[in-house]
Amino acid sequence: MTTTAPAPEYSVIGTRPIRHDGLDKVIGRAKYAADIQMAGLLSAKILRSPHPHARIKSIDTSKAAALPGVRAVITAADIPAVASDRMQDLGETAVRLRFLSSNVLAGNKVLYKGQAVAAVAATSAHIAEEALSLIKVDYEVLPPALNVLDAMKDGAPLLHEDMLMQEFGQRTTKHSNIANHFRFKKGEPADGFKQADVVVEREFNTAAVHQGYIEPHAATANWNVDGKLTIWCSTQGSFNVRSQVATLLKIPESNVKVIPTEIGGGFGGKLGVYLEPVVALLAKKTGHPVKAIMSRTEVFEGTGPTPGSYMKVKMGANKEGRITAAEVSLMFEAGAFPGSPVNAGAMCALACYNLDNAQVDGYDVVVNKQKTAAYRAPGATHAAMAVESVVDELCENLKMDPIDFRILNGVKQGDRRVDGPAFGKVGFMEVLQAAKNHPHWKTPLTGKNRGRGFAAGFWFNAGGPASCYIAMNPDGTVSLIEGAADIGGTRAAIAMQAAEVLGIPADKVTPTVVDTDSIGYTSLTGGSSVAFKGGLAAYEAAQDLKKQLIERAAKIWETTADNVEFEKGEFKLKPSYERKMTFTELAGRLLTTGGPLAGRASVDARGVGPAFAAVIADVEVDPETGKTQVLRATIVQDAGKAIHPSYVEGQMQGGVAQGIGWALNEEYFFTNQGTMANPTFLDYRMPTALDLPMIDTVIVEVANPGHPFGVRGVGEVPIVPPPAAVANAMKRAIGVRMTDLPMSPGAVLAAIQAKGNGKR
């Protein structure tokens, strides 16, 4: 690891303490959603559609309900009717409430294979499974629309007969699978292309990819006789679950308590609800707590991957290397219901470049596949694959160094994105310079069928509401509670920011993620937001506590707070500083000098700092088999300020590892009948340690002025550049420009053979 930053200025921030929750997870004591047990617990199983597109003519549950051991059977008829156009926030996306309801349990149609149709609660999982086979559903099978280009055609089978296309912010009268078409524009691209000496135009396709979290979805609900509903689940946003369940079931949010368990990965895939409303309804109907756990196949077939896409990119540059114009079209598969991350993809597509003439069109298109979900910088990885590949081809044609080209065209403070916002203080130039100076870039790559690629990426990061409570303990430690699920070490990141303010070691702070009744509203863990917004809440709560401690010290010394100075965990009486008291000493005297103290804060974090990253990748391609091996990978990223460098490095390495999976192997492989053919980890090919090199990390720190410690976000952007960097490396290795993901051995071999036959 390399860090390009000034000398350390903090006592806690920038250090590498042991993770607070590490021990429980290592020894197996940590409780995950599937671990929940209680008296009278029933097991739930869900019946799923065998068809990608069909009308439900009738459902007969009578035989299932009569099976001994079955306590309840529910269908969509058990979910209250909802207003058709009311929108429901999912965190990183939003969806019409009726679509969310239909994705929980299908109503009059099923729109993808694996969509939930009915659910059973029984005294054992085996009985519930048997009961599913007794439910009789009469389907009228309809022709499906299975990819984005086919779905966009006039005359394509309509998933939603009543859905009217939105175009440029206005609802049209056209019935279409295109839910929305929007455009960002800056300048006049046509004029810019006239100034270009080189123009490159390419088309790209990407397959749907799963987030790959190891823990499957699981949820338990207990609906008490007093009307209070408690839900235990694996989620990235307990308050989001509370809101979605309460809205769907038409009950007050104050009657719903969501207890987040430890979470075995999410990456954006655990923002929406799938099981939670189902187990809640079954619990209400049976009077017993009910638990449901998805199988791995159910996770693949019944939850949301990232979208498949078709993209077109046209870019022009003059002979000096200046980009004169760019046009990007992104057609994203939303799955069965509108709401793909095409908006975010369009915002990020050209964000690395200062362009006078550019246009980005986005199309949100429904197809007969799983409703897509967020996945780490949703939409940005797709767009970067297309744009960064075309940028690389411009560099080839102009015979320019890929990093120098980006330094010439890259954004700086004050430059305006194509979608409107102007950049504040950003570190893209620093990232590019660090990559250029890295030994990986400077060391020649030798060997046959080997190539080196470079790509850059952007993610705007997120803020949002967060709450924090810090209570003093008599022994000088503090208890910190917060409401954001911890996926990648955010307990430590938040605790360390509080510790820095209080002048105590990180291990003197005990952070706990609590339920929705025990802390103020806190938005989801996603968008690279938690270390920023949660850290800001912890900072303010610690400042509140510090102020009270100073006042208490002043009371003990019979003076005013202005005469007490606090520095590095020690209170001093001004002006002589002869009287001193440590943080621990004061903590021990609180109960006898006025009572306990606690700091509180609720914030709506603004001042978000966007993030840039760049990846260098070396590959070797076997021309006999098409297999590609990544030999070396380096990621450079601006973290603003690395609170815990080890966890920042882990996020960076994890993003690159996942990006390599996108690039080379991972895909939802569908048959012509709309069935996913690889819905297990045996057949869905994720990279293992054998597929990956040691990934080098370079942390750049260009402080974000919108945060007291300079924090940006780190979790999203590292997945953005890797597929393009690998594709660019493969071009240099085999002389073929790969434009479709994944670049699997079969696809690479076909491209090599096509080149040999003069077809490429």
Given for the second form:
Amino acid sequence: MTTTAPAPEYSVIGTRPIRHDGLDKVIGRAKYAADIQMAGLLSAKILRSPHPHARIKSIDTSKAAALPGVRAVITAADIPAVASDRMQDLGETAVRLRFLSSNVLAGNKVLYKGQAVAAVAATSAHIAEEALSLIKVDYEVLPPALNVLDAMKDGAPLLHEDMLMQEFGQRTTKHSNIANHFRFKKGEPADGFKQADVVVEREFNTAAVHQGYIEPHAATANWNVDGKLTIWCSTQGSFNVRSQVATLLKIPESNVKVIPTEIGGGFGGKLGVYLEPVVALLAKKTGHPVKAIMSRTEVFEGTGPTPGSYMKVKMGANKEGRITAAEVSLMFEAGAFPGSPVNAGAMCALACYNLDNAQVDGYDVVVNKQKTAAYRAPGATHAAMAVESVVDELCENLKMDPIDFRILNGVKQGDRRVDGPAFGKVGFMEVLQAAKNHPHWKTPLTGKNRGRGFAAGFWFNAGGPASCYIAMNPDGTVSLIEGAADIGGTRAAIAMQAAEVLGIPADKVTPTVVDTDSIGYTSLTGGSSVAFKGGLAAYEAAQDLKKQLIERAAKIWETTADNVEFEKGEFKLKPSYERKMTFTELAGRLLTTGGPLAGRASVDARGVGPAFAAVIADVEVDPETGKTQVLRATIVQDAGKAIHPSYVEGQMQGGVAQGIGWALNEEYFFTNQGTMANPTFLDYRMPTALDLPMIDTVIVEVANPGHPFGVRGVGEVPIVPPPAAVANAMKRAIGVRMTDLPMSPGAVLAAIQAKGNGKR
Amino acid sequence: MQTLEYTAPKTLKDAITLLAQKGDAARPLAGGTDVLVQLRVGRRPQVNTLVDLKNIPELTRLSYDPREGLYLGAAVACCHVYEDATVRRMYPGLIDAAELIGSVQIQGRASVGGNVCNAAPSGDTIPALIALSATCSIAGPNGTRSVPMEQFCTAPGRNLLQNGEILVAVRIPAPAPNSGAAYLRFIPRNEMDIAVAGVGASVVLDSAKQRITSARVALASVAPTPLFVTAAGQALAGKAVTDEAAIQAAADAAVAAARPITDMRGTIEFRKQLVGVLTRRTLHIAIQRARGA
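Output block for the form predicted in complex with its partner chain, input the form predicted alone:
Below is the whole assembly, all chains and molecules, this chain first.
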């Protein structure tokens, strides 16, 4: 349901047409990365480290290379050396190039179990696999640093002996696993706490969780004799893969063509390269195209989850319910290499609240685990779990309604975040009011061991460069070419924005996502940016085309463009409107009246509109087993403008589903030896359909002034509030405040029993 | 690289001969939902032959006779078991287990006999079958034999089948008058999971449906094999159906018998707690069913 009636000024925006890519996906014809086939294709397999921390003394690949059917074996020695500390942008995060290189194939050290060490290309996957067992790696096993607090201690095993801690923007002389410690400060928290009547301080721990995209990573490469490299892969950013591969392999970007296949989910996890440089090198060495497909276990062990974390939050409020001070510390496990999303988490942590006195500390800490990657609003969900739990406890102590408390303290236009920036037009108040008015909030929850929780969340959203090309077809349809991977229905959302400008139905637009040689630069599918920036590019390209069409109509009518009006798909000659031409009629005449027409635009979309969301969750906890069932969940979110409401609702529901999984059962379960014990979907428990209620959605539309239709990003913020909302609901259900994720049955039962024993 | 041979004998005799010849290199195949996964992850490196048992009439028969009870061919898929109206009516305790293995798709392939032969400590049908006093009909090079279900599993992933022997059928006696059974397992999610703990229970009541004449309780996932807890049944014999203290005593006996391990799916303490809770709950359902409520 939407809170506003369908905007009458639009004919396409806000409707729900069938998605252009739907049929192929429904009947199984869509081509995903593992579907790529071609003559002479070799299969690649990756040898991975069995140790979480070890020095590689030597690698002997001779026996593997001699196995019949094996065409090439590579190790890190085959990657051009990268000495510099140059940063490589991954879209939502960044990484030092030499670290990215080591994550693709380990150099002199392995830093997590599952890190790629060598790769084999062979005439069959079975031979490649057999060859892996013939590669002899001599490891000197080192003690690992396996969690954030241990890794921060003086004397902890160092992952990078040469890494110096960065603190408050300065490089220190201290060798540490703490890559970076930074602080945002506004006002004086110590003074603020003096004004507080209630102070709550809590510590939180969260386990690493994986994005869980259904399609494992896969990539195919062909390296031609002329030096041109073509890569087919499942990625959120084809231009991003192009630049990472070119930089890592020291070849010109223009020599690399990346062809994005359909993508079976990414959620931030398909931004950094893993297989692409490996298959490229194998293709170069063998002269054959080479394909690699990860197993689910490789996805879990060899790609980036979102970090585990330790967090501390202290907040104070006065009797009137105003927050007087807040202090937050976030310590995130970056994994093997620096670059956790702790910065984003720190900026989001207190972003919902207008605070005079607040401080946020962030620590980016390396540990012997998978290098973490972005995951849907990276860092914000962790921070919200901690902050929104403490806010809930303040509400309990003050006996205030959780929504009223947030209305009193929530941010409005002009308020400043702790890290500095002031908000433009935002819809947090509208979101809170819509939640307060929702039947879910107004209907009392009855029954034993049941509770209702509320939590809010913030995400910046992003914009950036995007390109679009729209060509007229003689039958009155248009072909729309774009460059951003379509993960959440963006082909439809972008096509609809072009259709709106051109006055034609959405199904008259055929959108296609093309390779990096076939469209202008387009930044990645991340930061909830594509409907916004791609939509802006499509809007501009459609305007460009419209202008040319009006000029052509003027030419046909032997007049000037200012005498032609275009309305609802029809060209009319002013002032009498005696002469008219439909869009289709004009399309049919283009080739005989001066040639074909196309519109184009390349934009750098900067007018980003941030997103707020709120979640109401009802739970029932079985006090004898600790098992929690989410009975009802409602998400309210400011979309700015919902281009295709069904896909906005889909994003909202998907975010809540992942948030509930993170809250209740998902976790990287590590043994004391640093091995992930549950690298399959059997024991890595994402929620199934039976674990979730129907998730109600309420789209709030506070238009983003930075976009012609008011679009804000919608993909990420819905994952932010759910873990805290579930924790807050559990507190009301069973009287126990859970501070660690996941809140799995065993953990909940232990907490209930500890409370029964008076220990909590 | 594992090259596999697939054979599908049409008679029990041919299957036995083949399995006896090949020894450990052959593995019987019913639904394949366990064995194919095990082969793929390299957990049965010695196997080079799969012997599909689904073309053998004795293994695909499902029939009920009021005197003989249920004949459940070892290769009959779970979905055929729970879609059979007679089985549903007569053996709700078995249906409880057959309906929650894997997912709907898995249940279309996975057989109850395969679940038994896989001999996982967590095998959901095994405690349910022990509670129902099921027996295993085995055929081999030296003839046939029958063993109680509670003796079939010998260690995690191991059963008492000798070289060349096949589990032909599971047989369950016709339900006694005024009897009822149930199976419950605990999983963190609501489907597609492995029991952290599971309990199967059956009760027989007196003709007035007031007293428990006899009871059987068996556990999953809390010992190297599914566990038959006779002490739990003894705690209930002769007690009133409303005697909560007796039911608690049975639950305590089950907890005492459980010897779980701590792993990623649960700690020793958590599993013991679950055994107590599930034993109580399962017995309540079994009693309710026996009373026809």
